[in-house]
Amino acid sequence: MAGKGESAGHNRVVSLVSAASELIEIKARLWNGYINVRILLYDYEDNESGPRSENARENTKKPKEFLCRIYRFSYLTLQLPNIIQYFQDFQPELAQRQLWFEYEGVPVKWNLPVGFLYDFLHLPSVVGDIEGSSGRSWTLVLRTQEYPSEYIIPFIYKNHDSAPDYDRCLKEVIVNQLKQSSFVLNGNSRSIMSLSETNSAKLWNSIKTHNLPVYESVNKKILPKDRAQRLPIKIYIPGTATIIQAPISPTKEDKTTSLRDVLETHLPHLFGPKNGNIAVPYIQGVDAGSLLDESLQTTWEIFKHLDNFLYIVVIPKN
């Protein structure tokens, strides 16, 4: 996986998942997992006519690059102030533009967690050599023109200087996601809607500053006090348009629901007794094959993202 701190921590997560006393330690390791990211900025954006001169064509081969570590639980837009500050010497007008990221020709959805994006977009290409890929950077291209609004959410809010207000846009997205997950968990969204202004500010600041204790102190006010009515789950298959957003009951007919139950129900062509398991589920970068028969409630509690959704990436075997 990308980042030594992340890889080492995740190997231990799987071995500790059954020990309830280690839950705090596991969450801390997941919380501090990161992706090494390499951001490239070309002097000239590609367009239909190509760069304007031979000199410009040469410059496109030599992009400026910015190296950073981004937490799996974080979001790309939270890195934009640092990225803009670094690249502004090369492109002074950068702060005024609506920026977006691209991976191998695919626009990257900034509204989704970085860890999930890595697993969905990049992990399939290194899944046969995960240990060997540890420490390698995930390379993204920063784009400044032709924002692909048909593929990714545009930044609709502006600051006083007419620059995109990335923080306000992301905050709105996260709150909307929390409303959705709260409705699934509680049967309504009252817990998130009734947060005080102080707690709402604490929640947002804890996400921006990557503060686990503060985040959990507020998030517990959103989560069910007892058992969840249903669990908010999202399942993705790389290279396809398949997205399964399924509210799952933690129990069925007095039997605890497992990850295997969910995958066999929603992806019977990839999992189940008829075809065998011809795909591998990944959660937070971890091969979750060993978690197939664990309680889905426990898996959700440990691996859920900041929006309280559990993201599962299913990669078919070769």
Given for the second form:
Amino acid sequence: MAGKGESAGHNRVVSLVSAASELIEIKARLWNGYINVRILLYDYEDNESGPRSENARENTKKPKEFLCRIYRFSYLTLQLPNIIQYFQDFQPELAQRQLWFEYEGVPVKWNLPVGFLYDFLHLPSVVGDIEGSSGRSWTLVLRTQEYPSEYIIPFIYKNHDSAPDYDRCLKEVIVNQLKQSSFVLNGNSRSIMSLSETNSAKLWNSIKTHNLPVYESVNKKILPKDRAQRLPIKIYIPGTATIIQAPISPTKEDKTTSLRDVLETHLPHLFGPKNGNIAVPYIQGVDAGSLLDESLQTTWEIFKHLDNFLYIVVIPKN
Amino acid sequence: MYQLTNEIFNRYITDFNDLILDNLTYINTTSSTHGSINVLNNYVKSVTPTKCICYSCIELIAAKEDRKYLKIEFTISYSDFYSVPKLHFRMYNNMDQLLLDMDQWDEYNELLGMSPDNEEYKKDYTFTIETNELLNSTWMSIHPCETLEVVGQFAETSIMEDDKEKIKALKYLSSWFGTYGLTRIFPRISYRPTFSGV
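Target state, the form predicted in complex with its partner chain; input state, the form predicted alone:
What follows is the entire complex, opening with the chain shown before.
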């Protein structure tokens, strides 16, 4: 029969193991989370002088549509080969053009993770309509002309056949993002800069093929060995130009930093004892209200995107 | 090592902007294109309660018969992630076409002070095309992952211990502008400030 101390130790181990397996399950569920996306291609896109206005669009023939599931931990450009292949029958020139997506008239920034784009652009319109939104897809319009370079990053690299090299452009963006997050986490970008060619290729392929074990095995080499110096966090408020890019210390005066601390510091008009919480933070599509007092480090570890940034979308309550 | 913070940046960016306006010149040499630089627009503004941005729009005009023309917009802001100032820039031709691909710069080599074959330059400078988050639009920048260390070393030689806070900040910003600013990117543009009247 086990003694009292042994039993307490055993319980502690059981609870740690159970917490660890819960964590693994949460991470796996997040990793496999996806969004149903409906991509529309209008006929006028094939016509140089085609109509552009919303009204004109309504009057054109029914658009062609492509339905797909895109992982939250992914990027829109990774879907382009499938999208091009599907629509090419209708528009043979598609592969040569610089393609871009539009959501309700707004160009969609392909350099940001899909999960974040959905939360930032679409979630505000479905929050509070949970029943109605279940199973509803996110509709994007595929544009093939008038690339808005002023607003979204152009695809400057070309393949041998002069078609845009989407992969090279995305890879460069991800590497730059990783350099930035690595600098915040480690105090320098050496870990990503010194990544071997093999590991760099493995990392890129794991992102392309959505392979969690391989991604984690390489990303581990970029992340701090022990404690992060600061945590790379980005906070956005939909419908406004507010973007807070904050390197946050995981502890302050020996106290663990929480999500509440960050929101009260950076958005005192929306969070805090004075005003009450008049907004809701969303992380990976989840209402993060219940995480407000959890350690930010833990929240970052679980919910960070492929570029190692934690994206928080703050939606004011009606 | 001197450390510029966002607060210090906000406090002195207007003074630094004045220094830039007073000291930005176009370098003419006897053997090359004669040109001039004009400031079209310039301001410092707060874009959020804690973030300031300094915006400038300049034009470069070649005096010779080819009358080559370039418009360059640049902004200076403070990167909280890298703890250093950051320059964003973008160029337009006389048709107001945005030139984000370095291959499009070739015909302006002389005006910008680059060698006729700027392949070496292209290799040395890896510009990033990215979203300037404060303005929510596409700009070019030099990735600042080495800025903290490099500018810190340069600034150390010019900043004196008994310099006032303002002079320290302006010397640091000047060292940075010479290393990772406009003058470094475009060799024909010069910025040589003096701090005696500051």
